Amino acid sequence: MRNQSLEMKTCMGKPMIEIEEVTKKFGQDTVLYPVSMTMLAGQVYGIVGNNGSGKTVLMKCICGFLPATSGTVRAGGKVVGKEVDFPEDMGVIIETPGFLPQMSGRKNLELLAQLRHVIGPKEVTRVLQRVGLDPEARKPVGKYSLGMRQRLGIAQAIMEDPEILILDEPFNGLDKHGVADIRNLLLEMKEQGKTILLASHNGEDIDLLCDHVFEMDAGILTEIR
C-alpha cells in the first residue's frame, strides 16, 4: 500500500493528455480551431459551451473516434491516429452509452470485460456496486432509467481502472442523490491521481469538481479560470 501511495504521488502532475494546434474541419466547416493545452494526472478540466460549439468533437478528437484535421493528440505518451487508435488507459463517455438492451447491466459490462481480460466477475461487481446499481439485478438494460442507464455508463468507463478518463455530460438523467454520489466518486479517482476531462452544462458541477475551466465558443477553446 505504501509503495502505491509512493507511486501515486510520483505520477501527479505528470502530462497525460497533450494537444496541441489540434484543428477539426468537416469540408468547408471549420468547427475547432488551433486547440493547444496539456492536461496533468491527478487533475480534473471542465470545458463549457453551448450545444454545438466543438465541445464534443473535441472529446472525439483526443479519444480517436475522430481524426484530426492538423495537429496532434498524444494519451499517455502516445500519438492518437499514429501510435495508437485509441488508448488503452481512457474510460469514455461520450453522448448516449450504448448497451444491448435486452441483457442486464451485469452481463453488458461483463461482454465488454471480454474484450481485453483486464478484470474479472469480482471487479465487475464492485464497480456495479461503486456506481449505485444493484449487481444481482436481473432487469434488461431497455428497461432501465435514464439515470440507471447513465450510472452504468459511467460503471463502463471506469470498471478497468483507467488513468484516463473522458466525460461529456457524465450527470444527465441523474437525480441530486447520483449527482452527488458521481461526483464523490470522481473527487475520490482524482486524489487517486486520474487524469479527468469533463464537459457538463451545470456551473455547480464545474466549479466543484475542476482545478481549470475552459469555454468552447464557435471552436475557439478559451481558459477562463
Ligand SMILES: Nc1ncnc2c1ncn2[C@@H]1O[C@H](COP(=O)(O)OP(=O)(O)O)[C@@H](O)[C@H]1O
Contents of the next structure:
Amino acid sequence: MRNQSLEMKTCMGKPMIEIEEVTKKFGQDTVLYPVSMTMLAGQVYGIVGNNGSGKTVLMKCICGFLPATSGTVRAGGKVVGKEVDFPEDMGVIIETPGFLPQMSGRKNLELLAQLRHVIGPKEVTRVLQRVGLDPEARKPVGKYSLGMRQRLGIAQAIMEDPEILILDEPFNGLDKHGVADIRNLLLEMKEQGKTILLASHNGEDIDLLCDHVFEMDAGILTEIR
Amino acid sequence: MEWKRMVGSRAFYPALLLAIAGILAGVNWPTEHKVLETGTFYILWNEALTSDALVFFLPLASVLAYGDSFVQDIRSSYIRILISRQDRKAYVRDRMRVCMFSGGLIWLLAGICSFLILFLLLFFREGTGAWDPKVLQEAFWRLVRLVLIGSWCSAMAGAFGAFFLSSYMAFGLPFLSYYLLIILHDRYFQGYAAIDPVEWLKLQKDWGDNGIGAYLVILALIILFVVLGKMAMGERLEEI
Ligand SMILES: Nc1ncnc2c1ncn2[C@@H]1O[C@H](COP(=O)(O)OP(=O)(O)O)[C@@H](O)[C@H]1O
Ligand SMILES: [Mg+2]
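Mind giving me the form predicted together with the named molecule, seeing as the form predicted alone was just shown?
Now the complete complex, all chains and molecules, led by this one.
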C-alpha cells in the first residue's frame, strides 16, 4: 500500500539522471572508464569503492563541476554542461565543502538562500535543527569541527528541498551520533521519495539505505545489487 | 548576497580604516589656537583628497576588502556550493562587479567619513561666513576620481587573482602596476601624463573640459580589467 502511494507521489520510474558512456581523463590518466547508469525517481543509489577509485570524479561530472572527456550526463532530459550549467532541483555535497569562515552557520545558509530565493530564515532554522546544529549559535564556521562543517554541508544540500540529492561521503568526519542523525535524515528523505546518489567507502551505510548498489573500482563501475 | 558578504568580510573594516587614515594623513592640520577661517574643514578635506599620503594608500586600501574573494572561493571549494545555486555566468558577472565596486566603495565611504570627522573637529572652531561652493565642487569631483581609481585597483585585483589563482598576486600586482605607471611616468615618459595615476587624481595637466579625458582613461582601464577578469574566471571555473 505505502509503496503504491509513494509511486503516485513521485511518479517513480521516471529517469532523473541519465549517464551515458561517461569517461574522464586527467591528461594521460584515465579516471573513469565508460560509465553508464540511470537514476530513476524515488530510488536511492549507492556507490562504494576505495579511496581514489573515481567516485568523487563521477559525482562532479554529474553536477557539471567537471566536464566529461566523452559521453553525456542528462538531468531532467537536459544535457549537463550544455543545456544546463548545473542540474535543476538538485542538492549536492562533494567532499567537505567550504563556507565563509568568518560568519556563523546560520548566516552562511541565509546568504546562500538568497541566491535561489525559495526559502527564508524560518526554513534555515528548521534545516539547522534537522542536521543537529544550533540555529542560534553565533560561532563562526571557521571555528567549526570537521563534523559540524559536514552537518552544515548536508544542511545546504537539503535546505531548498530538492528532488535529487548527490551526497559524496556524507558521513565524513561525523561521530557515532552524527552518523546516526544523518542516517535517519536520509531515511526520511527516502520516505519522501527523493532520488539520492550516495558515495561512501563504508559499505555498511550504503547497504542500509540504498535500493541499488554499485562498486567503483579504479574507474570501472559495476552494479553489485 | 555579494554585498552583505563583502561588508561582513574580515578585511572590510581594516581596509576602510586604512583609507580613512590615508585621507586624514594628508590633512594639513591647523596648529594655531585661533578662530579658523570659514570653510577650513572642507578646504583641508579637499587638499587631503590629493595628498601624497593618499596616493600611497590608494592601491592598498582598494584591494584589501574583496580583491581575493574569487581566490578564496576556489581554494575553499565554496565555489561548488555557489555554482549549485547560480550558473557560472551569473557568478562571474556578480563576482567581478562586486570586486570592481569594492575598491571604489571603500574610498567613497572613507571620503564621507573623513569629511564628517573634519567637520566635527574643525567646524566649531571656524568663524562664520559664506561657504565657497567652488571648493566643494572640486572636492566632489576629486572624490569621484578617487572612487574610480579605487575601482580600477580592485578590478585589477579580481583579474590578477583569477589569472594566477593567488591572493598574493591579487593584492600585490595592482599595487605594482599602479607604482609602475607612476615610476614610468616620472622617470621616462614625463610628457605622457595620461599614464600617471597621480595625474588622474590631481588633474594638473590639460585633460579637456572638466578633465573628461582622465575619466575616460580610468573607465577604459576598469572595463579592460573587468573583461580580462571575467575571462580568467570563466577559464578557472571549467573544472571545479
Ligand atoms: N583535478 C584532478 N586532476 C588530476 N587528477 C585527479 C583530479 N581529481 C581527481 N583526480 C584523480 O582521480 C582519481 C579518483 O579520485 P576521486 O574520484 O576523488 O576518488 P574517490 O573515489 O576517493 O572519491 C584519483 O586517482 C585522483 O588522484
Ligand atoms: Mg571522494
